[in-house]
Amino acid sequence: MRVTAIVLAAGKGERFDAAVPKLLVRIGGKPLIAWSLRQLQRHRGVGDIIVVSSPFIAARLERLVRASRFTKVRSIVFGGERRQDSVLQGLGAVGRESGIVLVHDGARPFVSHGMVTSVLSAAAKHGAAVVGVPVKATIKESKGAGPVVKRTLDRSRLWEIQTPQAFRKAVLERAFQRFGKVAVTDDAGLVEKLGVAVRIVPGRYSNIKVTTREDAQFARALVREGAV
């Protein structure tokens, strides 16, 4: 089945607090978003790429795509108010010939070839799959305005979910049709509401999402140390 990757670059980056748009901040000599675009460009399993952008950086992304020869990028579309609205905009640009949709955050620069391969394979077989890593910290559920601890969750059953996430296109479309107005924090959240089992495939702790300036410094350190 043909695979289309949707790369999200429409976030406002309000927590990043920098003069340069977050997706264009340089990490190891390259704009942040270029890292994941390069990995998807090189992956033989990915047929084409849709970039979902904010109007403010779309022209600069177009220049980056041309200069870097990211030939798999078939279009750049504008995102919506929420993350899931942006995914829906990207989904609308996916061609009929694609049977699998892979969604990835442009702010996760260190996605690996193996992660993409694994999540695509699991999605093709089971319908839906996400990349994740076991939670290392102790997680407590709170209550009240204080707040105070309600209970300690069983860490052995908890996963930190990352991107990429991959789905059969028909499954993701059906999830948006039925539950698209429900606020969720990732696309798998909508698919779960359909009753579709979402498989977890191993990610890496280095597959960080750059949200703050401190995250960017950490990403640069990983590059310097050759950890990615």
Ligand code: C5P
Second form
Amino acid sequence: MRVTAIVLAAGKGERFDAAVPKLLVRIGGKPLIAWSLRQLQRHRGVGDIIVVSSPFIAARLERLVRASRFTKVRSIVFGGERRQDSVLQGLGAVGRESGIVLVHDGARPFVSHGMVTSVLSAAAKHGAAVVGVPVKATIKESKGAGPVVKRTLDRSRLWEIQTPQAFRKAVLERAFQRFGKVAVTDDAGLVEKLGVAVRIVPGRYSNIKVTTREDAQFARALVREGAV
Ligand code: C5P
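Next, give the form predicted in complex with cytidine-5'-monophosphate, keeping in mind that what was shown is the form predicted alone.
And the full complex, kicking off with our chain again.
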């Protein structure tokens, strides 16, 4: 089944306080988004790539795609207000021949070849799969939005979910049709509402999402240490 990857790069990067747009900030000698595009370009299981961009960086992304010979990028489309709106824009650009859609945050540079392989094979087999790691921290739920603890969650059953996430295209389309208006922070959130079981396949703690400048410093340190 042909696989299309949707790479998200349409966030405002508001929590990333810098003059350079977050997705273009340099990590280990190349723009942040180039890391995951390179990995997907090289993966034989990925047929083509759709980049969902904000209008502010689209021209620069186009130049990057050309200069880096990311030949699998079939189009660059504009995103929406929320992350899920951007995914929906990307989904609209997926070709008819694709049976599996892989969604990845452009802000997550260190996705590995193995993660892509395992999330794709789990999605082909089960319909929906995400990459995740066991939570290391103690997580407490507060009363309302205030700083008072309501309860401590059972860590042995908690996972930090990352991207890539992969789905049979029909499953993801159905999830958007039925629940697209519900606010979620990842794509699997909509698929869960359909009642489709979402498989978790092993991610890595190094598969970080660069949100703040501190994350970018951490990402550079991982590159320097040869940890990615
Ligand atoms: O906001 P969040 O940290 O969840 O963003 C994760 C990824 O989704 C980032 O790569 C960001 O560029 C992308 N995004 C998007 N469109 C939005 C919001 C986020 O493509 N409206």
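For the two forms, the rigid core is made up of the largest set of C-alpha atoms that agree within 1.5 Å on superposition. The model shown is predicted, which means the values in this text are computed figures rather than measured ones. Residue numbers count along the first chain shown, from 1.
J.: Quick one: core overlaid, is residue 146 moving 2 Å or more at the Cα between the two forms?
T.: Indeed, residue 146 is displaced by 2 Å or more.
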